[in-house]
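So this first bit is one chain, no partners, the form predicted on its own, shown in structure tokens.
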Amino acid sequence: MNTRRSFLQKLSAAAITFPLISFEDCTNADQAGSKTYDGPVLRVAIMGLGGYGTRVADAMVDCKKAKLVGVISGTPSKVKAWQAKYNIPDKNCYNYENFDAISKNPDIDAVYIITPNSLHHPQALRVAKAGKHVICEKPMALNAKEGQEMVDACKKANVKLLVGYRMHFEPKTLEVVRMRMDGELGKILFFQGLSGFRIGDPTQWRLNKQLAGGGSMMDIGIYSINGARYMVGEEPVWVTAQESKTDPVKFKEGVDETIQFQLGFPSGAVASCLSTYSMNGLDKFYLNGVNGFAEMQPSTGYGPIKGRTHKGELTQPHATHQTVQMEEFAAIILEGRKPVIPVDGEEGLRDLRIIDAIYEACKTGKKIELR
């Protein structure tokens, strides 16, 4: 952790539109696992090596489309020590002053990027560059100045930019998605979003403004902001926030502890949300129509994700979120496929320019128009 801790300290020195496939057609690890796979496999790199680079590599194990064959750290012993893990070869281990050596590698498809926020944007210009697809954990960028560079970046090489969106492919999200677009809940009128949880180590980089970009906002908060979109399924026109700070010297200056935002959709349909690092509890979605509604609490976590709707308990099965996001990623770039809600750079634009609206209007105290 120390030896984390200090690398980290160093660096901060330096509208939606679903296409209709079935739900069968989403990846289930459990029944990909049944059966024998033959087709090609994306070959990752994963970018950083904490906690949830961690949980990515050991869902990917199951996978059968996606299989990592590479890392990309600044700490040596993490990387001897995911080599033994994982069978990763020597040729295929890199750190963040030489994995430009990629564009070299025919064995790396694409690097997936799980560092701090802040270094995102300068990885990805360098991974697309390299001439690898970038897959990158949300939020995709600082703001929406620096999102539409490597949306732009990655066009240019010709490679494909997807972000971590894995609630994008949990069955029971689907489930509320497809009741709403088959018209089941009839006209959206109110969707209320609540994402957050008690922060421990004040110390730790998603409190440093550098390194984060801000607070709750970039790391708990997207979620709220994400799921007001594809639940109500149309793009907000307007926002306005407010942020309040009981902890100033956990929360330094830049750094949100809590934002209550709210949004305006075209039809007319708002939503009420809540991000948050001083309240534990909060991991809900509330959907209503004037048929009916869809209740999702925990609606974010890694699971089980829990649901019911006006027709009852949500029952569709659980499967680990990283694996299935990882099988869909790989189908996405290999096969084409077109998933339900988007996972594309574009997708992660547009939430970059909702977060840059609600900071100004927690400034301004305005009602922010979004273009």
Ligand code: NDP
The other form holds:
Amino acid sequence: MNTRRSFLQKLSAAAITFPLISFEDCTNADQAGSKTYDGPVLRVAIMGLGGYGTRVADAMVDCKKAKLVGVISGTPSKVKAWQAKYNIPDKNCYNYENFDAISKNPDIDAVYIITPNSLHHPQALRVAKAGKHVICEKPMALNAKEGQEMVDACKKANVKLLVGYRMHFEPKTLEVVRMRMDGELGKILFFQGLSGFRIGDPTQWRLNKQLAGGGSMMDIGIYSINGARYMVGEEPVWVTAQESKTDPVKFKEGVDETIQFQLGFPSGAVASCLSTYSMNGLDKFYLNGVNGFAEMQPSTGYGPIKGRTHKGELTQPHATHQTVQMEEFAAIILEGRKPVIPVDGEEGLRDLRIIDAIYEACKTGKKIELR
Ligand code: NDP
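Could I have the structure of this protein in the form predicted together with the named molecule, to go alongside the form predicted on its own above?
To see the whole picture, the full complex is given below, headed by that same chain.
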């Protein structure tokens, strides 16, 4: 991952920007006021006006570097409501059939894809071809092959590809990463990640293999995979995994209900994680090193995140994750800022390779080596 020196360089850059966006701007729209900022603004269209799209749109109201200017949706009534709420002109509204024409719209810089998982890949390829930056929700795609194609397409089109890893900008998370990189935890030995909730409505797309690409692992388990990587600070070299299913009617073939998985890292550190759609309130990270520990619960929810280390409570203040993320994404795209923990297509791809290996391990019962 990053060297300590590059981490410190990035952290000092973040230290300059975080107070700016975390307090004055993000949590207090009145103070943020566009009057105080006249720099470049990332003009974003959201594709998929569902639950999370709505959350992102509301959070962007408090951004100064990113602005919601367009929508892509299959539901005309939502488009009308969003136009009224966010003052979006007709010329910036598209549906899934005609959005390639966005290439001719000079008033949109980036498209944020917030649709069901299996649509990310084809939609990202179209957005890239239209010459717009791609922001894509997690999981970036259904598998590493698709993910690689997205990375390649964005490279070819000379547009950025960013993944909605909002935790990569969360202050308590960044403090634990700083402590680990500064050696305050000593040699890292173990990570535990518990990610899960009890899923409701059996007819929703998250339980449809074609749209979700899997089950809990694609949706919530990915937080433990991603967290293991940024907490341990290494890329895993092997994976083992075991699947269990208590309700094969609700969780059909190819839709995982619960998977336990283990990751092995080059240093010898190991991770033990749980991904589930059938247990409530599982949202916990634990990192153990020779000289200390960090514990976060909740660790990846919308916050406030809570945590402590061997030195005491983590006290970094909460700011709306999606507001901070969109400010940071704008800085990455417009100013070339390098985040402490990457959020680019390669980062999304690393998680997808591990997901592929976890599913293979579940199927074969074998330990899967990661190249
Ligand atoms: P929702 O079901 O709430 O919304 C998805 C939207 O996608 C729909 O409202 C619809 O919008 C559009 N859509 C297009 N085609 C379809 C289809 N065939 N079936 C269903 N919807 C369709 O899902 P979420 O917003 O919860 O999740 C969307 C994505 O965001 C997922 O990839 C998920 O993993 C990710 N996510 C990320 C979170 C995070 O914290 N980073 C949190 C929650 C979700 P329209 O009517 O406008 O076309």
